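Below you'll find only one chain, the form predicted on its own, shown as structure tokens.
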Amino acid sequence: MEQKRIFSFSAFPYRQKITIDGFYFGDTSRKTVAVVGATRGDEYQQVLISGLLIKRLKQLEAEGLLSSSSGIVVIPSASQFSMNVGKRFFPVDNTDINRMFPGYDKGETTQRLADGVFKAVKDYKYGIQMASFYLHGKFVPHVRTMYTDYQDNSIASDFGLPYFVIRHPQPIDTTTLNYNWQIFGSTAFSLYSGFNTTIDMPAAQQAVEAIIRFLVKRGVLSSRTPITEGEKTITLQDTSLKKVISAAGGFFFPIAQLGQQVRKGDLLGRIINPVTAESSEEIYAGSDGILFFTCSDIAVSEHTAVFGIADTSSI
């Protein structure tokens, strides 16, 4: 393993510079996988899979498991100055690293920081980001990619996550990673576990077994890895993703289990007056499926999207 810093600039007097490290594994001259971490404040998990993914890696490679053929980089944070700062994004303009791909190395700070991660990350073959939501929630553990004809579907299943989402992208989401990855050639995946705000060991390391699963089904580590089979993946459109809606403010409390099977009329959750301790709300799924999202907010305001479901009905 190598550590370099592929990142630096002087933004602010009296403050320390911004700095970008990567971690390299294998040959350097080989641009194979590419995985990338944090890119916003909050994204604590993203850096805990990072680090647990290049403690791994070390080990690995160590043990002489990786192809001499094939070169991996991680880069586990691209935003340690708004974690330092407690701020999901920048906190000198409010703006998001992830909404700034391929970056303007002239442009904004977290332009530039977008430039700096995209030059070091751009060539690769392979790209995995550890991706976070807008809103705060849980996910089932799930691997996305953005169609733009570019994607390689057939491989996502080598995660052996039980799911695969494909997002038909918006206009807002031609600026992200992913999608950047792809419009220059690589394939990429974004890799959604656990929360973002707080850390869930078990599916930090679920998601570093994935990515591990990943590199031996595509050569990258040998196939005396030590590795689980992983499960059996399901496709989904991100259209068959249904929001379940609050229509009344107050304390949330889910009830129904992410992962679990709901039909149509399920009690999902409650929302609870917090001045009276009535019931405001009964919530209930609205078609049948998979229970995909789970909103982990305390306190919620009436049109949030508390859960999300998964319809599956046509798979």
Contents of the next structure:
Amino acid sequence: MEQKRIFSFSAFPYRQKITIDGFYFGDTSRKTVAVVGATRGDEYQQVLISGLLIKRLKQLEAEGLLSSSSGIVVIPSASQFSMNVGKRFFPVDNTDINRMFPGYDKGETTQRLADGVFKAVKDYKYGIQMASFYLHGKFVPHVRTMYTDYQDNSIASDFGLPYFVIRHPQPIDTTTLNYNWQIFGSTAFSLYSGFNTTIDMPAAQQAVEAIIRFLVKRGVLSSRTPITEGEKTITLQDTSLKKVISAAGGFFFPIAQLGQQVRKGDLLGRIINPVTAESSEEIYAGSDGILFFTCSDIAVSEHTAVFGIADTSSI
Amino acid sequence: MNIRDVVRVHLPIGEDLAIQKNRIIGNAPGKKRICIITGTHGDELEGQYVAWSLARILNERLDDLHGIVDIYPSLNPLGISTIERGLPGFDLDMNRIFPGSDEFSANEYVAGKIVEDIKGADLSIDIHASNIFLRELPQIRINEKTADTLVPMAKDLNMDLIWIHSAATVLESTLAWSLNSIGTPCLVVEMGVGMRISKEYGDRLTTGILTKMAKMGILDGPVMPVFPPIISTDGYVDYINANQSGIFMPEATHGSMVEKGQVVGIVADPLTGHVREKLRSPMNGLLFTLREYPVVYSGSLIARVLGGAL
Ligand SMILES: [Zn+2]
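If the one shown is the form predicted on its own, what is the structure of the form predicted together with the partner chain?
Expanding to the full complex; the earlier chain stays at the top.
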């Protein structure tokens, strides 16, 4: 393993330099797999997964299980500047590094940061990002990609995660890392695991296991690498995710468990009036499927997507 | 005076999020409708003055008014009331969730209802005020893809310049793009600076809007003379970004003509007393954007200069 500084720029007079490091494994001249961890300051889970992955790869490389014709780079964090002050986005102008790709080296601060990351990870055959959703909530662990003319669906099952979601990009998605990786010729995946602001160690271990499984299936790690058997992957279009929208504002109490099979008419949760403690709304499933997303906010407004149900009937 | 709800959503505890508009209906005959919109970004307040002053003037001139003026003073009431640029508790910039089709939250629902309400107007004007970092000369920004339709409509608004900028897919999620793409013309004004009111700019835009209304046949009475704007494409706009982090101090005046090589400002290091960087103009031209907020990082935008034949 080799740790290299891939980006740094002028420190503010009373602070240290803003730096981004990459951890390189195998043949550094080969661009096989690039992994990006946290791009936001509250992505604790995402930086930890990268750290655990680095630890594991170090071990596997020392044991001679890494293919000599492959190169891996892991960038655990591009958001230390935000993480150290407890902010999700770049603390000065509140911009999101993951909405600045492919970046611009003469542009704004976060465009320069994105450019630094992107220069280090583009041209890799595969790109894997530890992602977080723009709404507060928890998903069933899954791997995701943007629908472009370039995406490769056939190998997503190599992660052995239960679901693979294909997102049909909105205009706003065109500045994400996943989208730009694909536009520049890489096969890109985003891994969704657990919350952001908390650490879910079993989910983190599961994510590392999924990446190791992918690396073995892709021939980057030897088939002698000890791995657990993955799950069969079900492919879903994000358009088939049925949202359950709240009709009241108040405190939200989910009842149904994430990943559970639900039937139309099942009670999924409740919204309570905070000042009377009376129920304002009983929330029922509008369709059959797997409970795929649960909002993690306690206080919710009317018209919030509090659950997402994956329609698995067509599979 | 006729205050109406555009959309109303229950918040978690004891309050509604209500987007309101002031519908001013003229006493003179006419069917045209013009929409004045502002307050998408909660830290941009220049439009507050324009909304207020326009409503005051029109309330006194109902007999001269043909048709309808809808004034939307705040598309983001939760932001403006709490000194927050964005939608509180929400990741995305409000001007990146239009037309609100991918409904995942109350904010996207609200965005959809706003577009529905403005749809069909003969003209809409979305007033922005830069941000807290940069001071802007009064200007209209037009996406190059909509320039043919919008540039002629923008000339009477009494602004210093019309900047026709290049298109980017991500900008298709703005309010202006969403309206223009459904055939409702929308002009974007940028002027002044965040968290402040520049009365002179507000008065100029108010005059411009009244002039435009007169030319559209919505308002009778004397028309104030307005100055024609400079019209420019991206090719003539150059950016100055800091390459060092520190405290920015301007040396040139906003709105002045600068020469190639002239120092626009410096990045200072108060810890050592050194100058970290001198930022120079890349060409002769008009300094139409200038950094207002002193804390800068490598990459922070310092200024924009408009060159070419002025
Ligand atoms: Zn704005």
